[in-house]
Amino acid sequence: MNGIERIKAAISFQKQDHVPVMPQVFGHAAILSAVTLDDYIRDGDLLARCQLNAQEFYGYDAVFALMDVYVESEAMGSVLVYQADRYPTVKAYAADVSGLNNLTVPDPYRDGRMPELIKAAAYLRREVGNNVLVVGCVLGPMTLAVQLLGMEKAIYLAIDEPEQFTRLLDFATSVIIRFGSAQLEAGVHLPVVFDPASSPDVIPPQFFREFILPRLKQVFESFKQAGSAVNWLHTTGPVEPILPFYTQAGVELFNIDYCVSPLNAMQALPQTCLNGNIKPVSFIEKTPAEIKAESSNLIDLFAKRGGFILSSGCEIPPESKPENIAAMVSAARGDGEQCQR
């Protein structure tokens, strides 16, 4: 089986030759290729070449057309501070509460770094075809709302002026659908919906149910119509209270963060493929033997159930040890193989 066949089988709870493995290697691909993060996240062709190099080096089952969490908001006016060796930070957000009505949906082929991400997606799909999964990325509705205003202003708006906040979420949803559809047109097999701000760490479960759930459902329905292979949701943090809502949203693949019990996730989502959930910092701090043992334990835990893709709980830090990522891939293959550079 090739990578995409392996992943599709896991999502359908069918047999695979071995458990798919999809470490979330984003910025680490730049470090592996001796490229600065600053260049990596601003040049679509360079990003794609680094991703291909990392995938070839480790032998896992996906590549990622993914830059950082500010692509959408920057395209609408957020000002970022770029640094050579780390992800950018926000200097000024795209909007304030009084200017929300002036926001317009950005053009993925023209605005900000969106065209570079589209370029990366097309490059990756040309190179890998249907051999490994090509993954794009969009922010979820709550996270994009936060990225447009800043966390504090967004939360206060939700509390003090829920109707206006609802309009902001609707606007964010239209941006997400436009950007994700453009990525699908460019060749990604799916755009992962990354929505950490919808975690119970940020908003109550009842808020999620009322405001976020219907918009996630709209996003996933739109992506399916546009040809997305799988509806993948990635929400970080202790999400157990909102897991039962994911099936209603149309989620087919959910990433388990390291703080979420796999057993609880299996119980809440018995027919949903799960991926995860090794703690990202472990790829810096632990040894290859420890990573391999933890990976093997997860594989064993899901062996009877199926519907599992071995991964990290979130992004593997850029400065992670290559031998630790190789150990995860080796555990999935079940052959004791280690990557050598």
Second form
Amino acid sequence: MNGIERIKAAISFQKQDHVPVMPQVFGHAAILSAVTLDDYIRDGDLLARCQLNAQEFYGYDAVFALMDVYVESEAMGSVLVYQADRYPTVKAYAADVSGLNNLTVPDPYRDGRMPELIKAAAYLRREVGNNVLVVGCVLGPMTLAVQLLGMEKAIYLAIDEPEQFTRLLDFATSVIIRFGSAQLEAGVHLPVVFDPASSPDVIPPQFFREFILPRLKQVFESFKQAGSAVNWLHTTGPVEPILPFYTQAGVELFNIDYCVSPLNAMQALPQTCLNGNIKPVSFIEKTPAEIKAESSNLIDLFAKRGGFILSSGCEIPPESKPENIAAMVSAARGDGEQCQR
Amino acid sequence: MDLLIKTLLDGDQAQAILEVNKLRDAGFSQQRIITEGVEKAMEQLDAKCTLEQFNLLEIMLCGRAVMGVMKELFPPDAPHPPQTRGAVVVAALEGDVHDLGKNILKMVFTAKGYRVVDCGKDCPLDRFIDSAEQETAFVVGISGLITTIIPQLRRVRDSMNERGLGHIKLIAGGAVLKQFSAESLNVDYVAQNAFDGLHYLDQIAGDKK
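Since we've got the form predicted on its own here, give me the form predicted in complex with the partner chain too.
Below, the chain from earlier opens the complete complex, with every other chain and molecule after it.
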């Protein structure tokens, strides 16, 4: 089985030769190739080459055309500060509450770094074909609303002026669909929808149900129509209270963060493939033996049920130890077991 | 007072300020409004967050209402600043421009009667320690959302010790930092959320008395 066959089998709860493994290696790929993060997130071809190097080095099952969480908002006017050794930060948000009506949906082939991300997607797909999963990335509606205004303004707007906030979410949804569809056209097998701001540690579950769920559903329906292989949602934090909503949204693969009990997630989403959930900082702090043991525990936990992809709870920090990532991949392949036989 | 507590918990800033003014007209002192109104509301929010779910939206709304009430009771140029349980200096260190977590800490600590000195985001280490010394803080708090500030954070304890400030407790918190142990970050406590930080603060303030 190749990577994509392995992942597709896991999604549909079919047997695989071994558990698929999809470490969320983003900026770490730059460090591994001795490239600055700053260059990596601004140059699509370079990003793709680093991703390919990392995939070849570790031998996992997916590559990511993913820069950072500011690609969309920068394309709409947010001003970022770039630094060599870290992800950019926001100097000024794209909009103020009074200027929301002036926002326009960005052109993925023209605005900000969107064209570079599209370039990375095309490069990766050209190189790996259907052997390895090519994953693009869009923000979810709540996270994009937050990135356009800033967290505090977005949340106060939701409460003080719900109608305007609803219009902002609808606008964000249009941006997401346009950008994700362009990524699919460029060759990604799917764009992961990254929506950490819709986590229950940010908004209450009722708020998620009323404001976010219908828009996530709209996004996933559009992506399916545009050819997305799998509807993958990534929400960080303690998501247990909203897990049952994800099937209604059309989620087929859900990333569980390190703070979520895999057993609870399995119970809430019995028909949904799950990926996760090793604590991201463990890849900095722990030893390969510890990572391998944690990985094996997760594999054992899901062995009977299936529908599992071994991964980290969120992004593997760029400065992680390569031997720890290798240990996770090795555990998925069952290398240790083969040695013992 | 119950109406004040309810409006604060609802995050209704305008109504909370109206309730404060009604209480003052009825002869309630500033201190009583704080201890019987604001602090009670925060206790209920704390209990709710512990029992159910820590939720940024509710905390922010309640915090905004509390800060509005505090400003109403103690305008910045008021002749009699509120009595406090001690000074706490908070910051996001140089290189980290995420200040939401710090702002939440500030609201929660202020509501509980601590004097919070905010060094802002992207704060150089020296300035942070200078503030801790000048303000005679008994606790300092650092909120962090990115791993790149960790080497800097690990130096804070030693830098404070060198300046004779070893008695000041150091708390870290924030989405990234809370994944680490206190020992690994070289701090006294890693707060899982703002109220967890508050409990630690209360414990230290209690020990101090």
